[in-house]
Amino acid sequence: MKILVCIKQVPDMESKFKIADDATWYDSKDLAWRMNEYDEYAVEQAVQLRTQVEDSDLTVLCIGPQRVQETMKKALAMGCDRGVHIDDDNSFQKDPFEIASMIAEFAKDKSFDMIFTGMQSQDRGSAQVGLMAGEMLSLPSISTVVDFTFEDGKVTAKRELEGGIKAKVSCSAPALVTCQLGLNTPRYPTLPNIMKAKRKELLTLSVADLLKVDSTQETTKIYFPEKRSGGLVLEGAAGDLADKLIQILKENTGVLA
């Protein structure tokens, strides 16, 4: 079985973020970097499947600048067999459609039986990349997976829906799933596996060889939310409160002018 897991390197969410000078993304200087939390669950599920099915082969894919290779080494230490790094210093400028297209372009002739991604990234949070990649590859896709089993070439999964409801769905492999928090317990790489990861294959590809589409959206500006003053709490009898509210609306808005 051939398995692909896609990961992203993101800043530690405890970092102090600053807006970049061009105001289209955050300033990447002085940030600590880590694997996207949702992707840790994807890697763990991919490693479990690799262990379950004999003669399986697991590739981890990551798009980004040179520094993402450090994050990829964690995935290798968790149990992935090899890494594929799509070298792109400007990956933060790519929209979800472009990112998904690069994944699909890489995977289209590799005959992967299963593809795992995180449900979304912690920095952009679009929750679009995995499902669009599945669509581009004409694969059945299951999103927001919180329970996963694989048996006799069939995927059975539980999806998290609104209000805590879960939906049980199934499909035949090849397929793609996006992984939600709580799907499993991601393992910590052991020291021997960290040392082994340093010797595993890590292939670097150029973004120019895989990006075949144009962007579909553009970020014109990002900014921190404006701080607002505190609210006004009215107390008293219902009739008095109504009079106070009407007076406030007259004085501060045009609603009752």
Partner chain sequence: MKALLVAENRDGKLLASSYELVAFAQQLGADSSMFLVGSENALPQYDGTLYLADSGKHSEYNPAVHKQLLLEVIAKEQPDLVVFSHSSYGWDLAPRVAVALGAAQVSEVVEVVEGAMVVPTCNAKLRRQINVKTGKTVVSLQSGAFCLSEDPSGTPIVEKIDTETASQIVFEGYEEAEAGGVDLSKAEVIVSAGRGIGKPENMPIIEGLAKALKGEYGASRPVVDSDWVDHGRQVGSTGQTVSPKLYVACGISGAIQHLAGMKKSEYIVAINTDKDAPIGEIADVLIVADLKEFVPLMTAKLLA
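Next up, can you give the form predicted together with the partner chain of this protein, since the form predicted on its own came first?
No partner chains or extra molecules come along with it, only the chain itself.
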């Protein structure tokens, strides 16, 4: 069985963000980079499926600049067999439609039986790429999956709805699913597997070979939201802060009466 998992490299969300000079994106300097959280669940599920079904082969695909190879190595160390890096210094400017079309262009003649993506990326948060790629490939696709099983070519998945209700749906492979938080417990790569990953195949492709569509939108401005007025921000020594907070709670809430 042939499996594809798509991952994105994103900044650690606890980073101190700065706005880039032209103010259309965040400054990519001095940021810590990691695998998009949702994609860790996608990789884990793909690896589990690869282990479950004999003679499987699992490809991890990532579009981005050179540095994304570090994140791809983590996916390889988690158990992917090979990597495909679509080298693109300007991937941050590509809209979800373009990213999805590159994934679809890559996958269209490779007959993957299963494709996994994250439900959304933490930086763009558009929740579009996976489903768009599925539509472009005319695959049945299921989003926001918190439970996944595969048996005899049949996918059964639970979609998470509001309030924690789940909808159980099924379809036949080939299919695509987008993975939601909590789907599984992503493994930590072991040291031997990290060493092994270094020898795994990592193919680089160029954007020009895969990008056949025009962008549909662009970011014209990026900025910090305005802080709500009235909110207090307190900094200082923990002991002083605790005294201040107790005072504030006494004055503003009835809970310390």
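Since we're looking at a predicted model, the values are computed, not measured. Positions refer to the first chain, counted from 1. Under this definition, the rigid core comprises the largest set of C-alpha atoms superposing within 1.5 Å between the forms.
S.K.: Is the shift of Gln247 between the two forms large enough to count as movement, that is, does its C-alpha move by 2 Å or more after the core is superposed?
M.R.: Yes: Gln247 shifts by at least 2 Å between the two forms.
S.K.: Can a Cα shift of no less than 2 Å be assigned to Asp12 between the two forms, given superposition on the rigid core?
M.R.: The answer is no; the displacement is under 2 Å.
S.K.: Once the core is aligned, what is the C-alpha displacement of Ala238 between the two forms? Give it in Å to one decimal.
M.R.: Spelling it out: core superposed, C-alpha of Ala238 shifted, distance 39.8 Å.
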